[in-house]
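Given next, in structure tokens, is a single chain: the form predicted on its own.
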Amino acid sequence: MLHVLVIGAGTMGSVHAEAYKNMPGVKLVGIADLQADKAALLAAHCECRAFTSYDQALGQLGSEHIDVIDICLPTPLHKSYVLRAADDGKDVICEKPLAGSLADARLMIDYCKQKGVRLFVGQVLRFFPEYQNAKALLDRGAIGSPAVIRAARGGSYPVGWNDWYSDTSASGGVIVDALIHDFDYLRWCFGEVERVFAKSLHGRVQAQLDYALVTLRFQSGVIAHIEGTWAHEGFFMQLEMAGTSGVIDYDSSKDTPLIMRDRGQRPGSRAGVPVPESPLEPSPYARELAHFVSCIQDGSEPLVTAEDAWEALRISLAALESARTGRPVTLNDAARSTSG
């Protein structure tokens, strides 16, 4: 039985706590949050204890009754809590992005290795059934050789503790906080990114609006266009993979969200075969956390590693730099080879 302490009672802390609540082999022992009322409310729902700090939780529960620290806090707080959990010998699950800088992310990864604890990062898009199905179709050669990819996600401007999303130096805006999901997923599908070019509203508009369009050129030759927005109402995700013999099309706003279209070589070829998502599927977050738990229990490697999270952050920060300078950014293979 793994005993898990969740740090943070905001949106993601609530999602993670709900997933642990009924997870086999897991006991959610507490919720820690500086805002006592939020911690108490979530803890009551999940039938566990509430604390106002990590230190209070360790002091009252006892270190031996905590195996895993799950960090669901604003990005600037990730580093200190990951290092503290590693010092205490606890395996760590940390929401994305791992950190606000590559240097901090590298320090966190290396520190956990030195302390002999596991570090998992919540790049959850790999656990969405639709995106897993799309990759399975891609890997089977259903669309032939992939060439052009379009992805998008967005919705309204997020609201967080002390309005921290509006501090773009802390959140990284829609590029680092949202599009990092697509960067990780597309790298999983198509390999290493060679060049990044981006345009965005980052730092240009004072109102709570953000938008970015990022182009990635992969070493394989694939080109991807990724759009992110925090200027609309209603959350959505989209993905289109176009290849030499077909197209995979996903739109979360449609009744039939995932469709495979065969280009065909004859008149009257069928328009597409829908790949439905089962309504009985557990949430992608529950799937992700259950996977991380199983990796802790059996020592296996996760579907998404901390190194993958470092690479996704590297692409995100390159996109920020490109948007700031108006120039494309070429990713240096030397940085990758020396990062591990």
Given for the second form:
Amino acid sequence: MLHVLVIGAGTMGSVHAEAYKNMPGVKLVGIADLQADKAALLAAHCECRAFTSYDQALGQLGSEHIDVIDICLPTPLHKSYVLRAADDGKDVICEKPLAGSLADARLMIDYCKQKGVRLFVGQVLRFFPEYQNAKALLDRGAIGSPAVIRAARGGSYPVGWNDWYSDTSASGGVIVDALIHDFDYLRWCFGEVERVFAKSLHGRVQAQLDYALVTLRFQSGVIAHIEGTWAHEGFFMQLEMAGTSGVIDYDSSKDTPLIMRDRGQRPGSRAGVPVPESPLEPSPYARELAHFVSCIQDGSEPLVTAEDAWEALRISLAALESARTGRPVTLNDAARSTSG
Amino acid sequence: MKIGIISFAHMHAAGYASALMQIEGVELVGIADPVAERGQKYAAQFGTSYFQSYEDLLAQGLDGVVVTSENAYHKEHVLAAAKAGVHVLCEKPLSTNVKDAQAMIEACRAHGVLLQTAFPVRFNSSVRRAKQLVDEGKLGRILAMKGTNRGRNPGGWFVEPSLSGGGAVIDHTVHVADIMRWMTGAEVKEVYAEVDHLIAETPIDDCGMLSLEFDNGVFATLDCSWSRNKTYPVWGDVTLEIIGSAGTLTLNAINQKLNVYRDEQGYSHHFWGDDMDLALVRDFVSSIASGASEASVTGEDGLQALAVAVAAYRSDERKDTVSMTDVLA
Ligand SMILES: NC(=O)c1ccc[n+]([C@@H]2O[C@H](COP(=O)([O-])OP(=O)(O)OC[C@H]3O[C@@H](n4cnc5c(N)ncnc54)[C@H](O)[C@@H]3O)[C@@H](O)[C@H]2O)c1
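I've shown you the form predicted on its own. Could you give me the structure of the form predicted in complex with its partner chain?
Below: every chain and molecule of the assembly, starting with the one above.
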């Protein structure tokens, strides 16, 4: 039985805790969040203990009763908590993006290696069945050889603790926080990226809006266009792969099995907002976490490694740089993975 | 009003011809085509005369002429029309290069004839409605745009650069580049593009992804790829996403469709929206009739859109951004 401690009871902490609650072979031992009420509420729901800090949790649970630390904190806090968990000899599952800079991400990866703990990063798109199936079709040659790919992701401006998302130096904006999913997925499908060009609203408007359009050129020749938006209403994601003999496309806002619309007549209900759902048992997040757990249990390599997460961050940061300078950014092979 | 058509090389000619037939007071005087078989066939179909030489057609006392020849011949045909004092509606792209396009504009100005670039998308009812919403300020200030104009590889002379000037990039950049200029009232300042030949067997650029910076700080991308395969339910698309400070707009100009499922042909879209070719030709005819001093969509509009495509090719060669001032110089 693996004992897991979740740090952070926000959006992602709740998703992770919920997943562990029903996961065989796993015991969720606690949830720590500096907001005591939030931790308590989630802990009550997940039938585990609540703490107000990482240190308090370790102290009260006893370090020997914890195997895995799952970090669901705002991105700028990932580094210090990954390092602390490694110091405490715990395997780590960390939400994406691994860090805000490549140097930090490299340090975290190397540090975990040194300390002999494992590090998994929540690049969850590889666990979404629609994306897995698209890749499987691609690999089977369903569209011939791939040529032009379009991906999109977004919705409204994210709301987080202390408004941390709106500090672009903390979240990386839509390019780092959201598009890192697509960058990882596309790299999984099409290999290494040669060149990145990007434009974004960051630095152009003062409003709480972010919107980015990124072009990736892969070493294989494939051209990909990725749209990231925090300027729309309602979450959506899209994928289109066009090849020499076929096209695969997916649009979560259209290809959805379930949409609830409230007439707004019950107390507290909101009228007119369609709420689409794509029920899956287990959820992609639960699949991802169960996979990481099984890798810890049997020592196997995960479907997405910390190195993959580093590469996805590298593409994200190249896109940020391109958006800032207005010029394309070429990724060179020499810098890949090894240097820090 | 007497109108002629020079060449049926471009498949849009048939659409323009049938539009001309529907407009009251317009006489389709003749079709000139160097390919006799093709010219005679369409002359018979539209009940008009066939001319082997376009000079003979232009000598028929025409008011206007539609030029739908291969891109590389636009210049020759437009210059001849201008010289004959005949107003011109020229198929897009206006030309295969900036210099020729500038010469065409100059010649039409010198001879006092209208030069209209055939951008039918401007006359699509949904596009016009979008423009109206933008002009009413419903989106606030435009911040960014994402456009696509994908299609199938048309083959034929379209994939012979000596006749077409290039593949997907020159063929499919201009429509939406024009719409973006029209919506924003701004000019493209800088272009970046990834261009390649990744799909067709014939070596021709069939994939293009452009990034545009406008002179008012708006940015945009445009996918002009011939990336629709044979069984895709529709020939292609014309889409534009507009991000404004007060809202967003999602435009899919040909999404007025029935979904049709047939045992033989499979799944296809059946378009039932307004005929934009008819609206385009009607506009050209009415500009002539009213003695307008400028066409509603000018040669200059055609030149600017063409220059974006030219900049895209240059950007791909250099693997860097290209300034429009350099391309237009
Ligand atoms: N995989 C995905 O699809 C996905 C989706 C959303 C967010 N994320 C990532 O997950 C991470 C968390 O995002 P979120 O949206 O859940 O954030 P959030 O703001 O909703 O939650 C963060 C929580 O951390 C708590 N916290 C802050 N500092 C703390 C500390 N020192 N100790 C304990 N608790 C502390 C806050 O009180 C808050 O409850 C981010 O890295 C984000 O990028 C991933």
